[in-house]
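Heads up, the chain below is alone and in the form predicted alone; it's given as structure tokens.
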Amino acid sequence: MKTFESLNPATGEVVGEFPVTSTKEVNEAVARAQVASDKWSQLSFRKRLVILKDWASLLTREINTAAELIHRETGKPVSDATLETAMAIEHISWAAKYAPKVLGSQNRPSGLLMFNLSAQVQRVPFGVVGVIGPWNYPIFTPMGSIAYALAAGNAVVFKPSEFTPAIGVWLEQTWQRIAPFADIFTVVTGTAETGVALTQSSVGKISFTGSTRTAKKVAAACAELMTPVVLECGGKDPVLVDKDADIKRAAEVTLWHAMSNAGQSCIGAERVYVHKDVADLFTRTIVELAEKIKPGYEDGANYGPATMPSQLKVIKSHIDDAVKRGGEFLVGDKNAVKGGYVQPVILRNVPEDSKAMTEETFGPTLVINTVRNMDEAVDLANATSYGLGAAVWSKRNGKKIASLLQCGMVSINSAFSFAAIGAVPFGGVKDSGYGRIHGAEGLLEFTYPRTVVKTKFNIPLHFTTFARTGFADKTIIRLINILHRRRR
């Protein structure tokens, strides 16, 4: 059997060795999940809620184990890994609790023309959902699909990133300890070929998180089989700082927004547009704070190494291009990329058409550009092919500014907050993908609507027959006139 190793990006130690699941094995896993999905979907919402709550309780008891494993596989601080796991647990609980309310059958009005009929909309699970997860948040991000798909009555086959398979396998092992029967939630490990096999299998839906480039390939593969997809892709998230913002708080949170998890967040801050009246104060404040943070693997480090080594070249190329185009270093220098780590980098006056402003950097870098007003800030924030998240800092104008931004999520006087709220959807527009996880929308995403219309009682007039009479036609016209004709 072909295998691969998961390596600690900070130390190089082998975290574990895992099988490269073949196409045949993926198809077999999906087939078993299809059998399990029939039994799982037939359980009541209440029974599924109890099982999912048991899972959340088990993960809570073993949160330290999960955090330590994430720490070893990604290099991120244990504190960040703990927060990530806690957020994942919260989403399991929310999905289980609200699935009955969101997905319960709904009676709809049938209208005067069809008054003798009852109309109902039912939500039907797809059967098996294939989830392809990322490495930057290896438990939180995929759980936004896994938990909601399970709560909706689907079985799940999960392919974790080849950089973080250990946490995915551990997740399956915890599920097996509380599962009522086998194959409801299955993990298949492997490299890109395993992910491709999952997209070409007989799953009912695919939920993918990753780069826009790969997402387009996933969408194309799924289109061949008419398999619906949820695509959660990258971002180039802006931060807009108005002149009435709490500058100290804005600087503190924006620094974390940009640098936490080594900048490896699809909703991480990459661009700041700050009002000219407070630009100097904001810049001085964030620079002073940034000079105190440091990367590392040991206790006390603020963030870890680059989990995927190839991203280091991208980060360096964006820094080099920004400086070549006239950008100025406020923090860091051209030698910020050292070994597997990237030192904090803050630049200013970077041209809007440079790589650092148009492409996702996915590193602990931040560009600060000054604007005349918030109208200019909004125009620049929207001038991107991405549309995932954004942050607005303003005491009085936050909601107004937020309403003008072309993105799926906005936080006002905070950052990342929408990701932790189970009730709201998570996802983007444009090159940041389509479909939603989390919230009621996330539950609906993993079902399809089925309309059921039933005759309650017969009436003398028959409209849906070749024997329809002239009197029936006149009755239709009369009713339509009564309902819809307006006097001029």
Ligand code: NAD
Contents of the next structure:
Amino acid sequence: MKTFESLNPATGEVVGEFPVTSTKEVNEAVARAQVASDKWSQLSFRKRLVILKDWASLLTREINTAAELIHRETGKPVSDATLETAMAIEHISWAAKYAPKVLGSQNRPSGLLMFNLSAQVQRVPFGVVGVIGPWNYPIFTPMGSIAYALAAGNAVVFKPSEFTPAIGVWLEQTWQRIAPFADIFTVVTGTAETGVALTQSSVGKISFTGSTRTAKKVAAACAELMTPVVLECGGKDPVLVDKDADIKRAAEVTLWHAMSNAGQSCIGAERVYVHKDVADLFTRTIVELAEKIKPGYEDGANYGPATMPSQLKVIKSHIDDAVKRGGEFLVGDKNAVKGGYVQPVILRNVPEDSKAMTEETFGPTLVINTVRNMDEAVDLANATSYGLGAAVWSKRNGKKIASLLQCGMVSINSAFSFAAIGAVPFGGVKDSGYGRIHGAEGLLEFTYPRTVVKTKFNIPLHFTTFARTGFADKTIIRLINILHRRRR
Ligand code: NAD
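To complete the pair, please output the form predicted in complex with ligand NAD; the form predicted alone was given just before.
Next comes the full complex, and the chain you just saw is listed first.
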């Protein structure tokens, strides 16, 4: 059996050794999940609610174990890992509670032409949903698909990132402790090839979270089999700071927005567009705060190492390119990438067409560019191939500015907050992907609509027959004229 190791990025310690699940084994896991899904989908919403609540409760009791494992496998601080797990638990609970309301059958009006029929829309689970996850939030991010797919009545086969298999396997073990029967939620560990096998299996839907580059391959593989897919990809999130913003708060939150989790957040701040009237104050405030934060693995460190070492090269190349093209360091210098860590970097006056402004950096770096007004800020914020999240800081114009942004999620006078609210959808547009997790939209995403129309009573007029009479034709014309013809 082929295996791979998961390493602690801070210490090099081996966290665990895991099988590279083969194509044959993936197909077997999906086949077993298919059998389980028949039973799982037959349970009432109420029964699934009780089981999912049991899982949420077990994870709550074991939150410290989860956080410690995430800390070891990603290098992030224990408190961040705890927050991430708490948010994942909240989503399990929300999905379970609201599934009956969102996914219950709906009666629809049948219209005058078809008045003798009743019309209903039912929501049907896909059977098995394949979830492919990234490493940056190894419990929170995939849970946005897992919990919602399970609550909607699907079985799930989950392929965690090869950088965080231990937390994936631990999740499966906790599920097994409360599961009513086997194979409702299965984890298949492995590298990209295991992910490929899942996209080529007979799952009913794929929910992928990861880079845009991989998302395009996943979408292409799914297209071959007509498998529907949700794609949650990268971002280049802008922060827009207007002249009436609470600058102290905007600077404090934006620093965390950019640097927490070592900048490895799909919805992390990467670009700031600040109004010229407050640019100096904002810059001074954020620089002062940034100089106090430090990366490390020990208690009290603000963020950890880069979880995926190959990203260090990308981060360095973005910093070097920005500086070569006229960007100036406000915090950090060209030696910021050292060992497995990246020291905080804040740059200003970076050209809009440099890598640091157009590609996802995924490190604790931030660019601050000054704008003449918020129209210019909106234009620059939208001038990107990505469209995941954004933040707007303004006391009076937040909603107006937010309405002009091409992205899936905007927070006004806060950051990241939408991710923790069960009721709202999470996802992006453009290169940031399509489809949604979280909220009612996330539950609907893991079902398809089935229309059921039933004859309530027979009428003498038959339209759907070769024996249709001239009288029936005339009646249709008469009715359609009554309904839709306007007097001139
Ligand atoms: P990645 O694309 O390298 O890998 C993601 C997953 O896909 C991994 O499990 C990997 O093994 C698997 N995979 C790789 N090749 C595959 C293939 N050909 N077919 C099927 N599966 C394949 O991404 P990553 O480095 O793990 O994650 C970081 C990226 O994820 C960043 O771009 C980040 O912005 C994005 N992300 C997005 C969200 C969101 O909700 N939009 C959340 C977290 C992370």
